[in-house]
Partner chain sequence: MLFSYLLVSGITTGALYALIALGIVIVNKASGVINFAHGELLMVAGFVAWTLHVGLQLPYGVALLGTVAIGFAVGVLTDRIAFRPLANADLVSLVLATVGLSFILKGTARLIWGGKADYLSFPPLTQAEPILLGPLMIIPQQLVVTAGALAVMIAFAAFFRLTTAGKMMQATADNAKAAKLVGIRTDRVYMMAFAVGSLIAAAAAVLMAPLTLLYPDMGFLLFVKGFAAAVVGGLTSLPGAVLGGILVGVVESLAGGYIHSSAMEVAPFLVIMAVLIVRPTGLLDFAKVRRV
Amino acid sequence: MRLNSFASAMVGTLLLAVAPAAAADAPGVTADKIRIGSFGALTGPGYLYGKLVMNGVEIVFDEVNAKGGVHGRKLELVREDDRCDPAGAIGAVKKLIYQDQVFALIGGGCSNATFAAREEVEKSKVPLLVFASVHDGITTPPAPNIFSTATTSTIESYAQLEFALKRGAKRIAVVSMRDSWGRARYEPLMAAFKSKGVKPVADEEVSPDANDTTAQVLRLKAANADAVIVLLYPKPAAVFLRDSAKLAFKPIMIGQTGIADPAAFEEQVGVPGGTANFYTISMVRYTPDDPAVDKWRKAIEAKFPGDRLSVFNLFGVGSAQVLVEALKNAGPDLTREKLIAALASIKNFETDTHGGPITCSEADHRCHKSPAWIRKEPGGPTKVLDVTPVSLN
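Could you put down the structure of only this chain, in the form predicted on its own?
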């Protein structure tokens, strides 16, 4: 009996010794914790796509942790500020991966910054789930370890043209920026026009810092455009819609997720009725005041006093739910390779926020192909109209 007791004690001691060692085989994973890194703008105007999305991620982690975590491990979010800057993003992912030793990444707010960091992330083989950046080059061609729950530029461009056609537009024009962000949208949009056998009746360029677009508006008006696809940041887009209203040019105006907050955009335009014909894409199917997201509204207010729920928080909620699902599917014996395989196997997963189900595959890491359409009646509430599933096959 003494021998049996001694043997049992030795086995117990060995198991205790082995468990932490096995967990330590994967950086950022211990017997009771998984460290997840996030990068994006925590400061400056880009904080909408960084800090606010991370806040959404964190409230999901809090909910999961309150229920015991994932296979008994609590999730810890480690944030880094990339300032919406390419060099800042490279520095942020290096710190998270090599200094903070995170197990995986969920992040990427500003597209140009995230695109710049792709090479470093791919080289590290650390899994990354992108939560907001839309640049096609981040996920196309696919890197084995990088997936996205953001609607990418190509998906949004195809959806914009499809929306115009479904609205009965016959003379569709384009107004765009031609910086790297603008080209990332403009080129797939031109491919979409070609695939539909449609030619734009006019094609105008506006600079990111434009303060006057009178000439562009007059040319589009002369072309008799009945719909304009808008590939602009909020500031130049607001100038364009303001000038359009002043010149009585009233086509359907079709935006994208660069203009994700119609209420703030209405204020930027600043002309009564200036956004009456404006529609834009949202990655999520709810507005922040929808009762369906009451749970997340309360969680944001409790966790971050003084904040109100935003669509950017909802980006983070949905993306975090996808990551949690993949972590669960990867199993208790967690490795980065198993998480990557689990992400590639996500199929028809419904989050609480995204416009449609999330599906990833080994061949296609653009996992969100169901943009929602939103519109704000001048002076009224923002409403979700419908969802446009996009097929790129």
The other form holds:
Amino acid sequence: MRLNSFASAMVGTLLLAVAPAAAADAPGVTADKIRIGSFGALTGPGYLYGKLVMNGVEIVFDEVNAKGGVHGRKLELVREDDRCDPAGAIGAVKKLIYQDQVFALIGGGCSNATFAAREEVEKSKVPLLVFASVHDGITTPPAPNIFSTATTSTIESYAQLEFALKRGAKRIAVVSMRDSWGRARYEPLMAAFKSKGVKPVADEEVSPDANDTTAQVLRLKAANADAVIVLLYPKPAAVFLRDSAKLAFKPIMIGQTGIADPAAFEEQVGVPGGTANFYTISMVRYTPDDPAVDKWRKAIEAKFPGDRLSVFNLFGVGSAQVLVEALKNAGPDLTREKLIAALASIKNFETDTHGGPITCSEADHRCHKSPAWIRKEPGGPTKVLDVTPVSLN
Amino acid sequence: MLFSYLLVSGITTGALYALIALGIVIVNKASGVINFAHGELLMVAGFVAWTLHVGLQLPYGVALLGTVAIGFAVGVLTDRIAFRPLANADLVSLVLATVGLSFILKGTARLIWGGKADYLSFPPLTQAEPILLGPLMIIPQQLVVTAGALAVMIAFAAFFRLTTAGKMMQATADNAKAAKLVGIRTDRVYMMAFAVGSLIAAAAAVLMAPLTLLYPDMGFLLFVKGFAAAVVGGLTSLPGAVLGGILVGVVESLAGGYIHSSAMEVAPFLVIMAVLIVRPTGLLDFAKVRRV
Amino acid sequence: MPVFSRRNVLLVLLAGALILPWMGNPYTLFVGTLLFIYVLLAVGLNLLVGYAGQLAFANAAMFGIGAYTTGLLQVRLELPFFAAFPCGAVVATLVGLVISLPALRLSGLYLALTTLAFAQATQWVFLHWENVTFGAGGFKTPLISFAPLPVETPTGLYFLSLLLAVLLTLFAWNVAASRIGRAFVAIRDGEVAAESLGIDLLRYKALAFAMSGFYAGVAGGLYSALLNFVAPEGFDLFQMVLHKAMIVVGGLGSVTGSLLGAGILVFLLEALRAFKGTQEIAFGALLLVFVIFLRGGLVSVLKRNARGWEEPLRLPERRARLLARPGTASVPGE
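Could the form predicted together with the partner chain be given as well, to go with the form predicted on its own?
Then the entire complex follows, led off by the chain already shown.
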């Protein structure tokens, strides 16, 4: 044991000796460079919300750098793996802040991990822009230095419920995963139910690796549900819709930002017509096959050969554009306080990807409140139905 | 009606577990080792099949053959790299070696295929629409998987009974030293075992992929359920593996239907703990003495 | 005594650990504390797996039980940390005792699966017993305070973990070199033979499981205080693999090996961050390399090549004579 602490102390001091050598006005900022840290899962199942989003961030940084950077400074991205684990996230954030001495952070993929790291980030006063974690506790009550471009789960929950009610649903049911991802959505959804005075007629659970959901479908059928809010990853959701089709259960199915590519989802479900009643929310207003995001598709394919553009990349693109805008607004004499102030005063900023304009304020750091509703008619193209800004009071 | 639906869905899901359990049992039968990377072998084979069939547009049969061949080769390689050097190692080291292998496979798959989609879909062998089977609707691919599990079971039961290679494997598993004495090259037998185990994983992957979808982390839970099924069946019995798989599937399904869907994940594990405590050598292992 | 004997090397490392808080930054302090927690886990697990030879997969679950009990007692019953923490260790010990019951009938792979099933069931309870455990979202624990001592929380926790790691490692050394340690090894090397020597399998297996439960429980309590947050994903199968990897890399059946293994793996996990996305591959490859080329773990290399690293299963001659009883085991026929 001591061997290790000794060794890590050695490595630590070595790194410390190298890292801040060129520090100018703020940590991580030099005359020609800004070091930005990113944490999220690079390994394990959470990599979709970590690594792939970071890839999106990186192509934006590349574009900015190719045009000369922000106020003459190039952006450098330092990635740390949090393995989607609370201890991993706390370690990653501490390393980025104290060892790598980054100027600001953009990251956060897994809800529990980011939530656990919040205290550390808040204490350090390093600005953080959350790019994918939806847990409300990360941004409410607001920490002065933490902002989010993710559609937080409360916003999403209200949107889902309003959508179901607007379509005339009387008997709304919920099917969810009870891991931290599902739980971060489930609880606000139950709160939304309560505030609307509606009770779910059934509340079923599906595991993330489920290969059969016949039992759940039969129970929902018995409860006579006419709308089902699906808080599942695409895989269990696909199994659920497949089994629903098999058992001729045809309510309105309402998805969430985890299933944001209806074309891919239709293939995953596999049963023809299985997604006929499926509507879903996306944080971004384009699906990856949309010509409007051609530029980013090419950038991803060029930089990460073998990858295909995904909605996760697009979260990163939008989020990084917000950060770049704030860095620009913060002016050439960059300090962390200035960046925080610039983030807090972002108003109606249109990114290339997000459903609606990004607006932050001193009081509300959930800057993205315009979930886009999307749907794919079986055999037809994917359509954005509408973008519904949610106002929370 | 509820019961019959739940029973059928339990059996079809159980067939997935049975296919995995068969691979585990065959490796264990010949080598006494449990390959904790079995699920990852299956996952990699699934991605290979996807690359051949969807990526390179090869016909289904060719993709299947190619995948199985590659699976066989990976098995030989696994044996050479990871197991032969560990011939006399203790169980903990062996288990850990296979765990190490599983991490390598998972990481590699994430690098190669992880950026393509969250879950890759794979076209089914048969039509995609559900069909009516008596009063029950069923997805044809589920029947294919069930038939596949039975075919693998019968083929390998015959292999162990009838062929020399199979008998050699059986002999080596029963007593490696004695097998060596009568001139069986036990290292070859072990290699064969891993190769065949991995080949079954590859075949299973192609059958299952349309139902399970493909993603780098699909392997472990499938392995745990397959391992559970294999143990329930006694770890060396092929029919036991199939029955064990179906038992796990049916317990899951009934618990989901009659208790609550939240009980689905935990019910099989509770049943297995109970089975093992009452009957430590598996359900079908009546005659044999307890293994220590 | 050779210069690079175990005692000297470890004392130098201990001295290094004592001054680390004044040399490092908050990150190194965090990693240091994490390291001592893993030392506790590895030492406890090695007693069970390395010495007593029980292939159990429940260590991460017991780690979680320790963390949850410590955290929940603070949050639900508002006990202070220093009251909740021992309770966590006791509960984990009791759970260890319960798991030892199936171990009496099962061994090898069957035991592996039963304990694996137990670990899955524990995860399920963490996730679903929401009225008590807060479910998958986890919960925040209060920040602990070391008042009236004049230390900040992270530093205090660092030294508390260091102290416990040192004390419990010394304790494990003594257990290993005692009648109990020899009984464990006898069970590992052959249950029937051990029984014929008069070793009470029931008692010693239960003891091995209880001890590893205790170590994991202590580690869990410290972990909850370090993170100020308890959630199910901290105690999953990756965690279990990590503990197993530590004892295999360090050396099965060696307390010193556990120290080395914990040190190396915590260090590697941090160093592997540099591999950016290929950590899984690197981690798996390291496991394989260690298992294949360094069977017996690092400690076996040291034992072979350096003097003063032996770990006899007996205390030094003089002390042993004072304590010794004939035979290696308890009274037969209990």
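Numbering follows the first chain given and starts at 1. Superpose the two forms; the largest set of C-alphas matching within 1.5 Å is the rigid core. Everything numeric in this text was worked out from a predicted model, so none of it was measured.
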Residue shift check between the two forms, rigid core fit, residue 133 Cα at least 2 Å: no
C-alpha of residue 370 moved at least 2 Å between the two forms on rigid core: no
